[in-house]
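One chain is shown next in structure tokens, namely the form predicted alone.
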Amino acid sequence: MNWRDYQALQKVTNLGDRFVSYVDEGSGNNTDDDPVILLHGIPVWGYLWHQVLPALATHHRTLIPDLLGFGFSDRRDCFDRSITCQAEMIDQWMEKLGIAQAAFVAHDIGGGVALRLATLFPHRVSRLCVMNTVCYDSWPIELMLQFGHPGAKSLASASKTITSLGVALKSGFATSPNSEVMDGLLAPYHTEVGKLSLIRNAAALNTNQTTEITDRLHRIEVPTLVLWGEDDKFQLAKYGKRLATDIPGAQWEPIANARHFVMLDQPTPVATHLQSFLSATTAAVNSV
């Protein structure tokens, strides 16, 4: 699926004076199943999940929002893009859609959002899978610190800035992504509005928003899978192993021959692990 076909699937909903674009595919095998919500990280958007979406949507109602300031959600230069505010947005968005609780599958800063939801909005989370996520003091990485400097907006045109960012992101892959995928991951940011929004997103990255929930991780009671591209240079596997230790009962699942963008390096193993986890834990959750 190319990014234009993916974008054509998106719907839009308003949350106060902001708006969120999202995909909502599949209906689930039975009415007792919670929906599955997939959260992306920085600097990408919901298109990140396009290779695992078909497999998940066959069995589950699957929703993928673009976080505020990302993709085709609101990108105006007038609101906070921190993971604290993104978690509050997801809570409001679920309320707007009438979704009481969901299984979360989340990557990078999306994982930080999901961890905040699981610790601070636990009624929203039925099951949790985090992949190569920010946590503890694992972030922001140097690339994003430099990108988020206010002066970055004046250094080069949007086209040159995003092209350079795309080259830097290739170190997040163990495989060689094709040009269609790479172009799609950064497609929303090739305008000056898109570039500035992405710079503001990077400026909002804040270690404190994961360190402050560290002593709450042991309170997470839902089934949890920590799935990690084991050769990740951006979010090292040692952080994933620590998460799997700190969250009671969490399952640690390293993925070989994969780096940060594990769902694009190894889409079939990732989809298989996700489906297995979601199927097994659906039975467990429904039996409570």
The other form holds:
Amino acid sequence: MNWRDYQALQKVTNLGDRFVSYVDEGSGNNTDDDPVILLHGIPVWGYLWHQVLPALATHHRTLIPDLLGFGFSDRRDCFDRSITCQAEMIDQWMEKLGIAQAAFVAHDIGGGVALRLATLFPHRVSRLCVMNTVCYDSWPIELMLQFGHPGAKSLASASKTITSLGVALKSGFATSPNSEVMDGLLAPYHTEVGKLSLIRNAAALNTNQTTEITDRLHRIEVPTLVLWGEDDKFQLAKYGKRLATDIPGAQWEPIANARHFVMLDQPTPVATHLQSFLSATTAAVNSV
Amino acid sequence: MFGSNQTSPVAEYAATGEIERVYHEVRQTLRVRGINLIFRTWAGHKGLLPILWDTVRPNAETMMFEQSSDQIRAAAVELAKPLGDLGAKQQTSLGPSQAFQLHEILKLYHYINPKLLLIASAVRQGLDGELSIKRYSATEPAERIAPGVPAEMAALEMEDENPSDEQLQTLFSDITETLSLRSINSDYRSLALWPNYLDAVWRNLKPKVQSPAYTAAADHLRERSRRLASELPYPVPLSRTRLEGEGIDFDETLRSCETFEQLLPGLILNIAMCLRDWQPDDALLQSPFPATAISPNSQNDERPEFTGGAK
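Having displayed the form predicted alone, please output the structure of the form predicted together with the partner chain.
Every chain and every other molecule in the complex is listed next, the one we just looked at coming first.
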């Protein structure tokens, strides 16, 4: 699926004076199943999940919002993009869509959002899978720190900036991604508005917003899977192992031959692990 | 756009010093999230944009300017009706989010383009010496609008002027050649974010823009703008002596104003035709972002203040 086909799937909803674009595919095998919400990280958007979406949507109602400031959600230069605000946005968005609770599958800063939801909005989270997520003081990485300097907007045009970012991101892959995928991941940011939005998103990265929930991780009671591209240079596997230790009952699942963008490096194993986890825990959640 | 002395327009991200100051004021005063080609072009000529903007700004801040723009917009909707339906929306497969964002962009241009035409007309007539008379006394200031971008307005987002996509390059070339443009306008660059939509728009628009009825409608809008510009409350004291004293090529400046004044009525009509696929005419007659008035005697502290940009 190319990014434009993916974009055409997106619906939109207003949350006050901001809007969120999201994909909502599949209907689930039975009415007891809660939906699955996939959260992306920085600097990408919901398209990140396009290779695992078909497998998940076959069995689950699968929703993929673009976080505020990302993808084709609101990108105007007039709001906070921190993971604190993103978690609040997800809470409001679920309310707007009438979704009481969902299974969260989340990557990178999307994982930070999901961890905040699981600790601070626990009624929203039925199951949790985090992949190569930011946590503790694992972030922001140097690449994003430099990118998030407010002066970065004046350094180069959007096309040059995004081209450079694309080159830097390749180290997040175990094998070179094809150009269609790479172009798609950064497509929303090739305009000046997109570039500036991404800079603002990077400027909003704040390690305090995961360190402040460290002491709450042990209170997460929902089934949790920590899935990790074990060769990740951006979010090291040691952080994933620590999460799997701190969250009671969490399952640690390293994925070989995968770096940060584990769902693109190894889409089939990732989809299989997710499907197994969701199937197994559906029964567990429904039996409670 | 500027004949033999053409320089590159100044992008927003590249603006510094006085240009950055003016861009900020333009956004706040015209109530728009981005800078259109007319200002980016003027910014490309050393010293020109601050003079033109500072001269026209007192009028741009007034409710009369806003209402005159509203009149041009409403006239464009009426003039678009006999030109026929465009049907581009119906011919393009757009997802719900795409359709929402495209509609918001169309509303943005529907709002801003009449203001740009009015500015082009005011500046051109100012250069011709037609607007040098002070109409309002200091004790009788014109009612002003509250500055600032409407919260619900979309970002002014656009495709690169030289897109990497070959089909888009071809489309841009066809547009610029057909309309004899030196640069592709912001409107087309924004619609290019949905290439299939722009393709449908242009496919339907191209035969219309070459018709006598379209030319007559554009001429009517231009005349309307000139008349409304001549009725704005404050003088626009621009002259050959003044500009040349600042080292600015007067004839080039005049030509640029004439070019934009020639071009903008068509763009206003085009957006009106596009929007008629989305909204009923009655709704389009109203401003998409109505302005509110502030006290005529409000002092400078209520004007947009530029505090940054020391580079």
